[in-house]
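The data below hold one chain only, encoded as structure tokens and taken in the form predicted on its own.
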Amino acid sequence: MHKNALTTRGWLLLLVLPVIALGLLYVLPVFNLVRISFAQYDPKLGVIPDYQISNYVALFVDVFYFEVLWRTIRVSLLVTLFCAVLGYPIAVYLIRSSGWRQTGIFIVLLMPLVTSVTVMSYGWLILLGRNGVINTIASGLGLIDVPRQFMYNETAIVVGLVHVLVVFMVISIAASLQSVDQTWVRAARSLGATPGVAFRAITLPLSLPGLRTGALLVFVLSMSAYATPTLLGGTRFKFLSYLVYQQAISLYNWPRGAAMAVMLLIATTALLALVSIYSQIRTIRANRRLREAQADGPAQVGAV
């Protein structure tokens, strides 16, 4: 009994520092952000501690705000989808390769993490601009008569974000694929299953946790992205992060910017919660079907 008490006390002591760090680095800043979002702003006096809900009311009646919010969610979902489609085969090849090929793939994937996002975005400007590499090559080959506008649209934002964030999807899926027992796949193949059937029946279901983790990471990072959407989307295709920056830094309206940031946080958290609830429902149904199959198995054997 005394030993169990010491063990419990030790675990509690280990949790003290993480809880304090979480409170100081996350809970306290979020609480301060929510508090400021209810304050008022006067161009002459600055932030006034007169707490009301007028900032949120102004956002709810602003059609432009909802258009930007919907664009942020839509583009983030597209980025997540493309990262999943591109990242899964890359992760499979990464797991199956070895030696210098695996090292080379890791270096290419990790380059966006060690390179400034602004520098990479300007690289896409050089490629996709009217006088960029793509237009120059296409004009030289006679494919186009006049330079096309590949920049300052949602397509450019998706391309730039996929380039930056696909590494998170690949790493998450690769970690999940690495834990798949290949003896199950070989057993399925020995029983006559084709490679496609073995992949759909064994590898894909067992790798879904990594796919979900990668999708959540990519979606959250896309929703909060600033530099890439601003540089590649221009002034016509704004992200919500740009509006937050504009209100807080350019207009000094911290309460309105804080309200936008809180709404962005709520929207992201709500979508993540829906995905989590959906995954839990699927898990419960799968476990229920498994229990029913296990219960029906002995009954069928007894009947025979």
Given for the second form:
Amino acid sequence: MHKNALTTRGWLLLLVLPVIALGLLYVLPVFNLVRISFAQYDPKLGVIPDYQISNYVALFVDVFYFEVLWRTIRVSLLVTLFCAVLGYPIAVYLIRSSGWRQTGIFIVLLMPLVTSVTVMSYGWLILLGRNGVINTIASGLGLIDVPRQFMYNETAIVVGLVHVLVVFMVISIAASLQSVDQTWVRAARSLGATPGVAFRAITLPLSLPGLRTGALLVFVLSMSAYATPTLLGGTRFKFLSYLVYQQAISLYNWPRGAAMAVMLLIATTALLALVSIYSQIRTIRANRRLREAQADGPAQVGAV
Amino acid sequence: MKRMKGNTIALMVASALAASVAPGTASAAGEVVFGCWGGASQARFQERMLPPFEKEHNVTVRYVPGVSTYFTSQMQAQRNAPELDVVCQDDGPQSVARELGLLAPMDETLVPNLSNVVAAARGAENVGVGYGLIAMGIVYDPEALEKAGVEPPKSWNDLADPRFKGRIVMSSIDATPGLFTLIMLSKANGGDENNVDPGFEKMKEVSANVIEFTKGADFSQYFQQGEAWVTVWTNSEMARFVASSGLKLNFVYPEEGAPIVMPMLSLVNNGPNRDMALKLIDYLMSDEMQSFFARESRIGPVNQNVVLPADIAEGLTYGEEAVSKLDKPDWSVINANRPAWTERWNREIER
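Take the protein just shown as the form predicted on its own and give its structure as the form predicted in complex with the partner chain.
What follows is the whole complex; the chain from before opens it.
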């Protein structure tokens, strides 16, 4: 009894530091951001603490703003999709390899995260530019007459972001693949399932939580990406983060920039909430089906 | 063992706290905080320009690297307790900081070397002083143009000529080259800072030639990779790029005039070390440092006592006569209208 009380207090003490850290580093800044988003800006006086909803009203009547917001969401969804399609096989390969090969894959995957974005964008220019490697090869093979511009469009943004973010998908999927009990797969195989069927019936469903985590991570990071879209897509294909930068840094209008940032936060959170609600509903339905199945007859592969 | 660990952590926390507090206390004594450009400029200042000053006055110059707009934002955030003493900014962002009341005036009695500075470089209301003269014009790659059999550009309106289709790289309106192109296109077509409609009309034609509008004003990779033939850049940035890359580029003073860009030094209002701040500005305006800027940073001197040999003066905006030919944009009108122009640019030019 006495011992238990001590551990409870120990747990609480352990919580203090994270709570303070989260409060200072996360809650406080976000609160401040929301506060500034309601303030006003005057070129002579700077930010004035006169709180109104005018910054939001200005955004809601702005078609251009929604165009940029929609591009941000659309591109981020595409990035998430491509990361999932590319990341899954890589994750499978990753957990099946070991030693130097595994380390090698990790280094390749993590490379974009430790490389400066400027260097990386220059790298893409060397590859995709009009005098770049791809154009040179294509025209050398007689596939194209005039060099094509592969940079400065939405495709370039998707390519660049997938390159940077796919590692988050791979690691998430690999983590959940690792926990799939291989005896189930062997059991299925011994009962006559082909490798494909065993994968679809056992491995894939069990790795879905990892896929979901990876998708959320990639989507959130992509929605807030700034440097990669700006350098690869150029300013003609703006991401919302660019408009925030423009207002806050070039035009000194923090309140307007803060309002845009808050809207980005809300849009991202809302999409995440939708996905989370949808998956909750699916889980509840699956559990109900499972209970019904168990009520009907002898338990089958219960844990699945 | 456990206890020792606790002590070690406590010690680490304490020293971290001390370290974070220390700069504030130190600046009152032997430190002056200097906010200026990063990269190669920072190395030039820290390794070669500032050490003699530090030695002479027995003071440490704490160098905070950043860009003009960043310093304006910084000073705005620290309005009640400024951390910076002296800031380097381009004239545009400097005028915003001045209008926000973040900078303090200074005259010859406080900074003796100001009496040698050409009139064009003196700051409005004695706030700040230009420390170098730079011209914004059109830059092109002569080899690429010759190979393609295309005439070099001569005027701002030439940027709209179809012969440069898909061969111009230009900064967005967020950076000075894009902004000045808009203003010079207005002036070349019957408008000015107060009437930019003709500029926007022409800019739409120019936009058809532009490969890409960049966020900043670093065009080096576009020329290195042969993507671009033409851009709008300053003579000083071009000269530095040419010196470091070995590529050959030409600078054109367009027929309609070349706007002046001036990096400025300003005294921060209520900065922690005002006395040393004034001394630092005076030092950087001296004959010796002004020649150094001309030689190493490739910017025209503002101190009229400075005499440059012909090989150094080549390509620089040098002497009052050259300066008088430059176009001086009206920054107060620009600052007042920039948000509206930016919105319009986002919708009409970069969409």
